[in-house]
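Below you'll find only one chain, the form predicted on its own, shown as structure tokens.
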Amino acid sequence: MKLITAIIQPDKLDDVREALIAAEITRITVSRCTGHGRAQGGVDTEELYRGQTVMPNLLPKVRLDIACNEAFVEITIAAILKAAKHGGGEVGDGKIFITPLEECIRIRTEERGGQAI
């Protein structure tokens, strides 16, 4: 089992979700987050926050967490790569992280392992 974590641009969420559904990947967790890598946008712009001027350098992103069995890892990655790019690919399109998933337990039935996913 693997845990696939993808950090993508917010405007690509619907495209990625539709690509995952088309690839029969339907169990995902979506979270809003902020961060930056090479694309540090907003560094030279000021914002007013609670009456004080701040220099933000964190950009809005979306985090997808997908637990899957080994057979679905490449299918999931391909769907995300296809749908998350802007055009031919731009700085800030995101990242995909793949980590081993030691155990998964479904709370309702107490199933463990691949059956719980």
Second form
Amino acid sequence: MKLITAIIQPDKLDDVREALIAAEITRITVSRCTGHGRAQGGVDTEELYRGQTVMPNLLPKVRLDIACNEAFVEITIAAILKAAKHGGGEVGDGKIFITPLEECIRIRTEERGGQAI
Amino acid sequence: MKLITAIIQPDKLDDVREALIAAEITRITVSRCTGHGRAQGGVDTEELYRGQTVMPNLLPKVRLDIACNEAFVEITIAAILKAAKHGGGEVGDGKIFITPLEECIRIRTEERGGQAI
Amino acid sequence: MKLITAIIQPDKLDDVREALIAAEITRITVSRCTGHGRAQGGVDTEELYRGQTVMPNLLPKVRLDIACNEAFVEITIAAILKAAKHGGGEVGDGKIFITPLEECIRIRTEERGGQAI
Amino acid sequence: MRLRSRSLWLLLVLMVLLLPAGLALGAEGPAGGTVKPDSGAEAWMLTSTALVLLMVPGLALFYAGLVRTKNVLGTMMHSFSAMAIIGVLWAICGYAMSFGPSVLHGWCGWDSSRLFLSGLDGSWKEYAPGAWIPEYVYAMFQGKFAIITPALIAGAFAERVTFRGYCLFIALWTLVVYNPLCHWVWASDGFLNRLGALDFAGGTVVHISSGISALVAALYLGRRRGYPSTAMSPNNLVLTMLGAGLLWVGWFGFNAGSAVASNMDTARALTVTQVAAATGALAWIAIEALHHGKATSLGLASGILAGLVVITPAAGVVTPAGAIALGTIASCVSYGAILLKNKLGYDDSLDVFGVHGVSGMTGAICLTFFIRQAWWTQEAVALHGQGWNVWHQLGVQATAVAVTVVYASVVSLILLVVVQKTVGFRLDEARERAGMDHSLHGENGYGLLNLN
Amino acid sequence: MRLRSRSLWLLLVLMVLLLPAGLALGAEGPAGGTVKPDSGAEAWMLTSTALVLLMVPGLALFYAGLVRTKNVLGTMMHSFSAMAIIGVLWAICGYAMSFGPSVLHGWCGWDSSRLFLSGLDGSWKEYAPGAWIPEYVYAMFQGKFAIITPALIAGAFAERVTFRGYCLFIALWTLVVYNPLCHWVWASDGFLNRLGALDFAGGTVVHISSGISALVAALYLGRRRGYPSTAMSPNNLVLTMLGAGLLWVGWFGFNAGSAVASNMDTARALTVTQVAAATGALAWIAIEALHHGKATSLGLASGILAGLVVITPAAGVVTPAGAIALGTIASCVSYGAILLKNKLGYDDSLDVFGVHGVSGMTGAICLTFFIRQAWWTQEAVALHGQGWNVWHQLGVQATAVAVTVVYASVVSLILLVVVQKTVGFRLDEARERAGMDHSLHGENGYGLLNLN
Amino acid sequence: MRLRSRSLWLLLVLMVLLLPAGLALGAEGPAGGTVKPDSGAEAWMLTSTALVLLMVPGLALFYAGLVRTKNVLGTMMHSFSAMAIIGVLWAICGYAMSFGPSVLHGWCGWDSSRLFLSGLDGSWKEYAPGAWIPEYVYAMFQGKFAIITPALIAGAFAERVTFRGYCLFIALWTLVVYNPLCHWVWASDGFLNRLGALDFAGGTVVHISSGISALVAALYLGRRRGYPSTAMSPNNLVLTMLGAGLLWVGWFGFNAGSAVASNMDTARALTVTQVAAATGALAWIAIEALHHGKATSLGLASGILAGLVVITPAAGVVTPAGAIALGTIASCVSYGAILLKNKLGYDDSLDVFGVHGVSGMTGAICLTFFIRQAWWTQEAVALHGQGWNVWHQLGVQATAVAVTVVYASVVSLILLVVVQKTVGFRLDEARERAGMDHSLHGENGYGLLNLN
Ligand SMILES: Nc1ncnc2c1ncn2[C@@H]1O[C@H](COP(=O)(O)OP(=O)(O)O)[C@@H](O)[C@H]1O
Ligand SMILES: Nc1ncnc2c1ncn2[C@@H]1O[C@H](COP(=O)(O)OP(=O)(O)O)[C@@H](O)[C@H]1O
Ligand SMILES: Nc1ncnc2c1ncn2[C@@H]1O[C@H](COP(=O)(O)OP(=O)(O)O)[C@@H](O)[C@H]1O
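Could you drop in the structure for the form predicted in complex with a further copy of the same chain? We only have the form predicted on its own so far.
And the full complex, kicking off with our chain again.
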């Protein structure tokens, strides 16, 4: 089992969620985060404050955590890659991290392992 | 060492926290997240909006991260399982994920490993 | 590759961010969390409510996630340790957790592995 | 269960829908030959009515900021539903019960030609020398007091009551507690009024009655689950501060409007209101600074309220210097009362008794010592003849307070039991934990916290 | 593209800057020998002006709370920019177009000596018997109505229009829809006024015109992307509740101010406004409790609005019991209209048509059945002679509604097309997804959500 | 350290508590035989007093929305504690110092019979022809100006001062800067008043004095740590917008109330206030659209403020067209001033000088060019005789501005040094980083951000 963590742009959340559902990945956890990538992240991220252009230190991002069985890892990655890009890919589009998942437990039934995902 | 991540219902946070403390697990990190589980998660999750029943895309959840030594893993899981269930277990009650933790460092003392947990 | 997760005090965020940038770690993800450490965490954390001193159950903390190649792990840790301490180190200063990172993918270019970090 | 609730609501709706059928056709009150409309006094009373209404959202914010995130809307609903429920009940019969001629041995007033406010069209009255205004305006001004009083009580049992139970409770409470009390103190033939009790803008009627009912309710309904072991931090003190600001502004209508004129009395009431509020706020943060070394924003807001409450009964008679004294005293006693509550351990969640009850009583009693000289030599003599002194007046004030405390607490207790036994008042554990917003209203105060 | 936009704005700025050059030197209107200033009426009208202005932030909050987090500022800007744009346009020519003598066969009014409000200095008018007030005050009071009306429309196309397009749209709309309508209904020589149409405070001019234009705009501009499949939850119902509270308070100025006096009419208008709002709120939560078993805070807020809208045209003539009836009816029909909308599937995002359009029409028509007796025996006779009855009046009301519906919908459609084809109205997909706050204004409503 | 602080507060409390002991028994001012109360003027002045008070929470929100999350309550406390501290000081001696007869060669006024507002009971005065109102009302109206002025300054050193230092600073500032200035400009025997300086509602007294003191304070106290390298984003622009809305509404009381009547002057002041605010807002977003291609909500809010500030001194004399011109000019110069500040690099955090100082000076000077004709032919002749022209008036205005700038800046600097050297003004690094809410007040603005 793997834990897939993706950091994406907030405006792509709906697209990614739909792409995952289309790929039959329906169980996800989403949270708000902020991030700092290369070159302070992408076009059109600056804000205005009384006549001044301000570059925020940290830009709003969305974090998705998806636990899945090995068989689904590439499907999930493909779905995210397709849906999270702006056009052909822009700075700030995000990252996917994959970490090993040793155990997964469904609280309701106390099932463990692959079928609990 | 393991990192135990539990996604639970917000109204169970107090119960789980107390159960953990009772099991002598006093160090935890908690954050807000939203999630999407099976069948769009459980009874009575819909909201009302001007005469219409609305099912939110993402339901509010709480995420707990607990780093612990191997000896405490099952104790922690048992405490969470007991306290996080609604009645005999309902859809939406959540998940527990366990990932390997390679190192743990206490910032204050710069201690490392098991005694820094 | 490793995933370094640090839980620090909110007022140290700017310092840590600057220390990391100084150490040439420019890509980070930051999120808000709350935590519970030893002895309910450090001096001067209580709040006042109508003449009463109240100790919050969970104190605000900041979580940093940094994916990095093995070569940078100790550099990153050193930077955080130096910048996140209050004085010589106080209760509540936080923790650093290190977990293995199996894969890292840059969404924009679909690059994988070390160069995608 | 759900069915029972539905039929209850059905009844209510039908009632509302059928009401107009029963209306007396608005008889035009004959404007007496001597009516001299005072458009200035009316302008101020219209404004005051708007200002007092502004206090209701103000109170909603004040309370909503103090509860936990999951109860923010449910708490606002307590204030807003009072606008709806009491707003309708006052128009139907509240005004008739409060300001009609005494019936039932003076227990309340009654004037069937004022049901549905029907007999008010065309009626002008002289509420103060020269201040002729339409009775409509007076009825509406007074109606706002009827709205805010039960809404104040809600702070005592915040975060733990059913909405249905709350609605029923305030509807009954206004009928059997507020309207009679209002009649006793402010109707010309009310017995406390005849006794000479001074209550300019509602120390007894509004603050003591709600404060003591709040105490009884907090004791009867019990603590919130987790109190006091779990810290229950305010979700949004910014709202609380804004609420305190709106309350202060609105209180000018509340107190200065109670002169029902635009004259020297109005000016004096506004002045002492302003001064007492400022002093209360300053005194509270000074006490905090002494006690804990830090002044809090909630402390400042609480001090504003204590100052405003204490001056409410007194606004007609005290000097500005008296207002400074009263404001200071109010913050001291309310601060002390809250410390005591923490010791005793009951859960008057937002300190309705500590602030409104205690400062209200303080004001109603202590005002006696700060009455301006001219009142003793003129009004007092006119009312009571020569020789009337501080101690006489103190006796009257104490009587009014005692009557209010006893009456409001006993009747509130009965109502609490009735509501609890019928539709249910205290929230069950599951819904209390889930929060009122979701479990009672199917909503979520701050959607912004989720990702959407 | 950016260039085009810049030059557009440049033009605007220059226009504003050059305006004063063209000003007629403020000729002092000779105060006629018989002017008897009524400082009380003026005081109330000044207050009313402030209260109606308060409705604009109230509306901004009401709407802003209902949209998604990423559009909260963009939505507030819709209300606030109306204050700026219409505020200036009204001073330049809006007042002259609305309340000048009829020109163009009565299509609008015109009075070049009132351009830039220049001829008003020193001019006193008697707007009601004995109520002499400066014409300035009347112009400013009316100006606030001109501001809020287009701001209401914005709810229909929330979250999906360009700021530039919106600014142009409301500027044009006020010139060719609002000012003429206002002239027809409220100017002494307006044709609907002469017909005897009753519209005390803007049922047709404000609510029906904005409601129907909103419907047309929602249909023309199409749905938000993702609607209705994606749930679009309110980001902050606390703001919506506060907004509803401010709207209620402000509406006292709106309705009672429309008496343009401080007399019995004012008092009656305030009374029925209060009663209708309370009843609307109560009825709506009662309906919800029956329908879903839960009363919502948004429901209560919507009921307040429905009640206030329905009483707006009626505030001059109905009895308090009639207000109860109208408030109840309004909540029923608006609730039904929203259910219907959900069935039909068009995206009137914040239900401008469902609340303002539907309750506005209900009020304008149904008021006929709740007029107080004295009006029939006095005003009606004076206006129309003996024999004027409910059915006559109903015909007049229906005519006024029909004229408003047809005129506002047709002209709005033309304006929508014009704006869309020139500067662009509907937001493109990328900016709609990113949210108006960031993509149109370079800002972020709640910085507190980020770490800073 | 903590001890020192405690004894300081103790002193304060004792002072407050002991004050009433020293009160002069409220002598009833004999109402002269010719008093003709104007209940309408009084109604408007009571309303204005409430409206100006509403500006304080409005300002608190405006400022609080712009700071970082950790300082939101501390920033609100700056406004609210002014209500408490100045509220009390004004009642004790502020009014006596401002409006008593000149003493100390005209440096301030003094009237010991007005200490504690004691001699005001029963006193009626004719503040404008026919406008007899109780002196109490005038004192309270003026007191609100005294409250808001120091609160404005707080924006310049937002996020970086101790609460104790701030309290001491504003207390001293009101005594030695505000009260004298107020006396010079508005008391009948003030020297700037006698010179014929036009300052209808506080261009010099309120905006220039606070703006220039803000600049001096920002320079003296230094930048926030991290400024300008770290972006310091507003935590909640929704609050700022709401604050701007409340300020606009409240400003009607501020300006139109300054006529101290309910007559043509009042109407004119309200009109130009409305027009200037709208124009300021429109001009600001037009400039932004030209400069950056986007209009921001903070820009619109800033434009509202600039427009309101510029018209404040001018509201008594300019035409509506003049108001359009002034509003446009104000937004241009304030926008420019802020750009310049960014270049110069000092940290006037919320642009108090850029908006209040600069637009205030602009208004006080430029009003000369937009005075309505009638003023020159009537008032000017009455005051100065024939031949008085624009250049004469310009000289007077410039003198008033220069006096204010020099006096306020010099005395403020002295006070800053005194406060810094005694109780400490600038926050130490640890507490500045932790945020004022937690470190100074032991609170947390948005508990909702945590899990509770
Ligand atoms: N090495 C990393 N560790 C932690 N977070 C990262 C890392 N790289 C990227 N991120 C997160 O992903 C977000 C988007 O990164 P992006 O700018 O697209 O990366 P890149 O510059 O590599 O293309 C960042 O704002 C940050 O939150
Ligand atoms: N495979 C998964 N990956 C990530 N998060 C998950 C996964 N499964 C469940 N969750 C999280 O746990 C929450 C509760 O899940 P639940 O509905 O109880 O799961 P199940 O349907 O398996 O019983 C979800 O809302 C989601 O946040
Ligand atoms: N074992 C752990 N698991 C999860 N989070 C932890 C753990 N230990 C510490 N934390 C997080 O780090 C924060 C600071 O911990 P701290 O009080 O400095 O730890 P310690 O008491 O070990 O010195 C805590 O509030 C919590 O959020």
